[in-house]
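Below, in structure tokens: the form predicted alone, a single chain.
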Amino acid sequence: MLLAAQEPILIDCDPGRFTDDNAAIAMLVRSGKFKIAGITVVAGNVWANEGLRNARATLNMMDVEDVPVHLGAQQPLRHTAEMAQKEKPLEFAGAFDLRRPRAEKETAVDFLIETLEKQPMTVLAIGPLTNIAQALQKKPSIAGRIKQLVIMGGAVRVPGNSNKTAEFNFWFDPEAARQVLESAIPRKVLVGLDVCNQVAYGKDVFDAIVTGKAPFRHIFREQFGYGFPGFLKDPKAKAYLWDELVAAYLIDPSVFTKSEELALSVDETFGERYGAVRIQPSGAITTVLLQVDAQRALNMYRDLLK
């Protein structure tokens, strides 16, 4: 069960079997600082149907029984697997490289709206922003009900990790990313590749987690040991914190040591800059995190997961 029930939060994610999304959820649960009011799942790393099962499995491993999990957008607003085929070579295409399952009933958007209308709260968006964009389209007034939206996505002043210019979450649904960044949500915080690239770890951190007592240590060992980055195949491998840094920000914002207020948009022109972040001369402001105390972030990650 949850160690404590304090600040309510919503998590919108695209979890694989056990990846950075799952680790971020585990960090938030094990920190004891938050009450997760619900999890919504979006297509991204995997198709949303699979992500739904993975999110529930992660909660079950930690004996968390009171968190509703809702199926969200099963495809981006515009982007398709057929379009992605024309964009190759890509470093990572996520669900577009997987067989798409049969569509199921989506409940995430209505759940987000209903929950936020009952109580304003922080939303963590650690997958493509399709669910958030659709919720804003359906009920624009919920922008004012989001206390802060903390986003893992984008590459402002560094290269991308899907195509050369775009970070994966923004590349998977550029149209949704643009709509959310330009929205009336009063406080948006961007945890992009600008800071994620600063937090790399090696097998020592992996070993500390897999030899700990966490209930998910065996699946963590399998996924990070034999999947990316493959610590058990290559002891010199390096991994990076992505969604985990969103959890770290929420748990202790002081881990991040530099930020900048910027008006941002996202390139929707299909081509080599599809999904790339653009800095605008004016517009809705996003707080972009630029520097992080990497050792403190890694210590938090290791200690909460082991």
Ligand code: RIB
The other form holds:
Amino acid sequence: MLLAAQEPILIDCDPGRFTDDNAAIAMLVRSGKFKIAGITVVAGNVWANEGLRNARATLNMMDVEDVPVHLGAQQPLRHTAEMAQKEKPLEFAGAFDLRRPRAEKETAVDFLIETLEKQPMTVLAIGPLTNIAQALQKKPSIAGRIKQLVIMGGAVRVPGNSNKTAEFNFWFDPEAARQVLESAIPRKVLVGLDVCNQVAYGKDVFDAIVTGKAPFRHIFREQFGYGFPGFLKDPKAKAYLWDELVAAYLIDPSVFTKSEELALSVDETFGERYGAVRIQPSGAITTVLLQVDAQRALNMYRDLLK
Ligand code: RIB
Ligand code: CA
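What about the form predicted in complex with alpha-D-ribofuranose, after the form predicted alone?
Full assembly next; the chain just shown is listed first.
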């Protein structure tokens, strides 16, 4: 049987031990539809060196050996832990709440540039956009080599989850988010909280995964059971699909039923709106996903992870 050629993709992420980033990577690997040309890691949920270890561990659990993983930006373009401490107490400040590691050599930006210069392809950005912004700064021409950039980030017409107006990935590095949304990348697709908020799930989905056969089911149980959202501490806990919806979009875009073309920017003013999405009267266009068939998305998530 002629196997359909696997589409090459790049994944830029900020994986914890097993968070939504890892689940999204697992969905893409287990879908069998993609050849992951490489994974680049950025500071976000955790500092980038920890994220690098977590990304490698997730691939190893699935016996995936031929995917290069590169260390990316260990700091956002401007935002710092000191600045974050001046903001209103945040529920989740990601790496800013963690002890900062010693600096290491970053190879992700050069890897992104080299890979895209060899072959144009789709890029998934499921963490803060620092690596993507730095690659565009270093080699603006790679904008035309990104076939489409599918971004988990932003909150266009719904409240933020890191402050009242900003979603975490955009809040962690607002300057990078603005540069990427205003860039010349020909097709940008935004999987923001506007659709993520439509896909909540409870312990029944968690149970289906942890009682399945996936090689990562034990760490999934530990992280989603006792970490966030803590299904084994509170059986009524609720989780949302975030990065996993970017994977779902790649696997089957028809799961998303409505979108809107908008010129977007991001607020860089330090303060309450730092990282908020701004709709512009004109400018670079982003396809904002507005509606999703939540049951189809959840079925795909559960069936690919159990
Ligand atoms: O707001 C959700 C985003 O922040 C996800 O990418 C999650 O992994 C965190 O990085
Ligand atoms: Ca993420």
